[in-house]
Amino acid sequence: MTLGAGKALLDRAALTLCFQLLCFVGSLHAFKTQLFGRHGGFFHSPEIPVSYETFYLDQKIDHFGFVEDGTFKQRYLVADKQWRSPGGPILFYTGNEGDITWFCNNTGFMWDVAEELGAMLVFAEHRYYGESMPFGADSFSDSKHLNYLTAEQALADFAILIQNVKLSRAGAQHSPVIAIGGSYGGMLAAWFRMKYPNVVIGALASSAPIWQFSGMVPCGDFYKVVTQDFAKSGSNCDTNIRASWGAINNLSATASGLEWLSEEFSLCAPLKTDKDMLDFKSWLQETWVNLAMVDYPYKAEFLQPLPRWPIQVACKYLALDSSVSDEQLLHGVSQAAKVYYNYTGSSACLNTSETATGSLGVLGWDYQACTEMVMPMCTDGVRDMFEPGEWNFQAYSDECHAMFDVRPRADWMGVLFGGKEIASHSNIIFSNGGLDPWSSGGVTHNVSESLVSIMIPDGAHHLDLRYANDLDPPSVREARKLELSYFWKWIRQAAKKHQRVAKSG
């Protein structure tokens, strides 16, 4: 494969993070952008430790067949100190691609509203992530084992888990349940309400790109949002990032240029080969994407320790005119990248194979992106600040086959969950931040009276699910108030329905 062909494939990658494509020369950088988008994450850690109990429930490995009759232990966490029994509501977090304790400790909105609602909080771990491994240590050793890693199986786990919680806890039998999730967890929360309306009375789907699939949104919209974030955060910021790719290509043409790049960017391993350059540019591309997702109004440490409004800080190094040399331009780029990777100054060197926390289940998400979660992405270098690259499904499929011996189904999620034809459903809030690139695949308009969109113009990736902060913009404060008002509305509706049933019975 030529360098140009490999680069074209890399540019398609934004989806394995919240989701990532594939670096078709053996690296997983392309998958990473996808991965971290849905990765549910980017939260602000609480100052006061949260308190919960840990439980395990035996779940069927396969809810939809009868040949595989094995079980696994699904981990879930319960916080019930604020719960008003009997009948108080349950806020149910639909676990993402990672260790559930990480999400439990960081989904601040649920903890902030628990007392007012008198709610029990339940955080359910997604199968194949954290401790919830259907085949134990061998879960990732065989693609046949991975066959049970699907959103549909995970939703069935959640439904069975809620049934168990209600039956095993006195006073919970008639408790209304609201699903909450962010990123991939937000997608699951929305789909949970769609598939199991008998189990959950409503859902808050924050930064949930349920339309980032084949034929639903233009493949270039994701990177357009990233570019817009940089364009409005500093003079010439997006223009100079767009120009940086040519400067990198110029310098990487010589051995001395490769040496200069390696030293300028303080790389742990020097750049030597075409593959190194593909990895390096993919790493930089993912850096800009991650900064867009975590462009929060206060200091945060989810993916990396960052200042408030980190893109504005990074763009100060890119306020350069078009007359600067390649070296001057890339010095600015390196300083901007170090805002993300070394803001504290504690890193001796930068590793291009690492861009985010290890709490995310990268391998599991890579498999999901290679089967059901196919999210087309592309760039054109004109409406975005990245090198041009088309979406190439065949190349994507071939790499998935090489990695996992499976072929992705491009249209499956649309078939399974209805695509854009969701108007028959009810009681779902789709919240999206105007700064979040994943909003490009989210529901950003009201579909019906009870399928509502809440836009947060100054919000990055599920800002509304983070802990309340004095530096929160007014738009996210209002979003949380509105979300809470819908919770109360659904709870009252459920109470009236229960009363009618009780009287008729």
Given for the second form:
Protein chains: 2
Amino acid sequence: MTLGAGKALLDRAALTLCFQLLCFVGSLHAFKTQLFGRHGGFFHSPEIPVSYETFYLDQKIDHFGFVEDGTFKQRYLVADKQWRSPGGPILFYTGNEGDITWFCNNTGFMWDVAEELGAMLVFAEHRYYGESMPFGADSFSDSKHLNYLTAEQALADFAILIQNVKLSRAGAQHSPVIAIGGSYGGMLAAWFRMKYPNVVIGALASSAPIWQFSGMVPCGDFYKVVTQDFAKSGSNCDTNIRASWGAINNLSATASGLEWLSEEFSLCAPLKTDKDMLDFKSWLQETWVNLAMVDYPYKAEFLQPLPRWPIQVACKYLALDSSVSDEQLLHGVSQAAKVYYNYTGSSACLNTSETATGSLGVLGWDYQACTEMVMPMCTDGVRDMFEPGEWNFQAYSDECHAMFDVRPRADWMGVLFGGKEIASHSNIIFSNGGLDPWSSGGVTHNVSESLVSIMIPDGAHHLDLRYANDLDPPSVREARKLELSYFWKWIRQAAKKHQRVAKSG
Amino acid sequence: MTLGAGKALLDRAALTLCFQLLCFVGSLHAFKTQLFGRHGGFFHSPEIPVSYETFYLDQKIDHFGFVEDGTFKQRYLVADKQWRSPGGPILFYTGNEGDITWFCNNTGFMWDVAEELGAMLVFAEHRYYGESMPFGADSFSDSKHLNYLTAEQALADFAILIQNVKLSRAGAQHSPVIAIGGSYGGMLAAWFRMKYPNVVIGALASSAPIWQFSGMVPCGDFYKVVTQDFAKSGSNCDTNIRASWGAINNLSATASGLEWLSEEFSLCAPLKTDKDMLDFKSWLQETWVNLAMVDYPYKAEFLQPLPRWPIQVACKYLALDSSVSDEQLLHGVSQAAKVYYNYTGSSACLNTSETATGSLGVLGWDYQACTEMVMPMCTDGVRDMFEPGEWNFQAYSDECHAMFDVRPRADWMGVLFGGKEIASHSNIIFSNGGLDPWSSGGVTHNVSESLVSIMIPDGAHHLDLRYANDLDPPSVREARKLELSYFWKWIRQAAKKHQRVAKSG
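Show the other one: the form predicted together with a further copy of the same chain, since we just had the form predicted on its own.
Below, the chain from earlier opens the complete complex, with every other chain and molecule after it.
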């Protein structure tokens, strides 16, 4: 493979990897809506039935300009059965790139702690996702209609929504509000506390890569974490994946090799062209990344139905020594990939375009990645197990321009949200999983007494936000305890402040 | 006069009063540009020659959306003769609604302290004012072109400008930046620290009415302060102004009375219609407000050439007892008004449309007042010396709609900038003059250890930002000393932090 081709692959990978945050959603959306229906429902957790009410708030399409004066209906979900009124706290999920019912049903931590805190739960849908479409069916029709899809607009929606909830519900006026989110939702939770500290008393930003932007962390760190996960999950596991790309390239040089590969991987569409090969390798790369994100300690159905510690299961097929043939190596690779795609044995064939579905959610994140959310990624094949590929902003920008007629602004998020200079803010917990590739862009050290980092060495992507599980490692149990103790601390702070104000007023 | 007419008057007054912040600029703009020219120049302060360089930075027209991808040239002025490089601090003037050279030449405090601090001075022009026109000559052509005239866009300009100054000047990379502004510029300075604490280590917000918005302070407080200024500046002074409206109404009932009024006030255009009378009274009301804002302890030429303590001078003409006739009372009023309009004796006649000139600056603030900057005002004729008039948001909104095809959002500034809930921010000095009507919406008590209020009982509108003067009252001398000591404190904090980061990095 030429360097040019390698670069092109990475360019594409870099672009699509930015969307991993939402691949959660893209893939699961269809699945979940079947389970839960649209207006409330019950999650199939063994312990806790989830029930909520669905509401809609009229929001300005454009908070930052006055010419576009239209409104849209923002969906939000409220569960107040455990709420101690008046004044009980509100846990506010800062919805990310997908249908809010999915986040509602998957953020078990909020449900688990609601009773102890006497908390109302509110889950706010992010504009341009789920049902919260600023221009209805036209929202994605062109870049003009997409113009109001930014994190700043979403934060303004949240601020106005909270104001509305507090004013419209008896007993909620003085309720302290805590922002909670995971992944991009975690970034929003942290940014929300930074920009609207008057609205939320603190934030739990779980697996929130707020430093994954240009110039803040080395572009190769993300894939290094993926590689480490495989390295420690089985003998020779990362080494054999690193070797697999050469084997794939060798086989793809001949028609019979292509045929063999297509059959070995049970591909729905046989590999034929160079582009097919790029797509195939990109898909495989994403598979390893996804496995790293959902390397949970118990059977779960987050991106796909998977066994506990799925990387260990996959790596069993890759415990081969270096003397094996290309075909033997790639047989192991295909078996490992099928742990991810076909654990239940129900897939007749594998589709290499599967990790990026065509749902609105995906398109929305594509647009965000092409405007504000520019997260450089690169690989070198040495510190990581992937083919080398540089970060190429120009190619990325050109791709965005072709796709949406916009150009990304690589530096804007750093200016707007402070980059690594966040020490003057307060009351934010940054929790990160040691197994989660996104920890590469996370805040993994205490910035100040009240900007704290919680590391969960055995945790994948925002494990702490999931329901408690008997198989949870001690590190995540401790993390949740600590998070809860910060919540209590912030709530006590707010109560004291409220008393002072009430006395002096 | 009927109540309806009174209300209409106040509605207009409320609208125009919101623009007082910029009447500074509107009136003085033409005057100043003659004095100083456009690219640098020398201020006629007795002590300190002002010299600076003029630069232009390409800024995005829309920081918060990606469809409008155009740029414009933002003007900024730099004076670095006193700057201690590397690392000396930067004092950054957050330009408000007018030509930045005017603020540069009038913010003597910055020039006075530059040497002691070893500071670089940067004065940033606010978009849509002076030369910083996003769409050139078309910037005010319609509401579509005005859409990017908001405080948020201006703050983003400032953040990007500082990033640029720090990266492009040798020795500036680690320079701590302090935001300084007066009036609306002071609001911007405070908001800048709140929203971009990574960019500025602190802010001096002088005479910044950040609480003048809906629901934060009583709408009548502003005029109460004006009234108090007159009450304490001469015998019966406020009482006679309160009585003057009735006298005016009496005289305006007859043609001869109108003629008498027109002659007595040396009006350029004689009073004829009811509308003329409303305009006349509104103009007179604004005159008293303006006098209150510029009630400085020395001869000055801020809004108009004026004697020292101009209200005391005006009140000499109003020290009449209650037995005087309407004509005698109004003769006193006209003499008092002429202290403001004709102190130098050079005005042949007075123009009742004079306090709101037609310059771009005025139109810009009109638009801001019609969108974000909604500052309710009212009078009751009891606690203040004006004709009673309620705050009427609907009428205000309708007027805005007619003028710009936009509707103001009364609550937005409160949500965006936290309203009275600002305690979680840090390092902001709110200085207020006890004589300044805008102190009604200012932060006049310490909010926390690092959100401090400095009261200057003898100060009018941002007196502390003016050049030191031999006639300055002790209170403003003390205020400036205290401000400087906070600057040093913040600079030391930043230096410590920088050392810590450098050591750990």
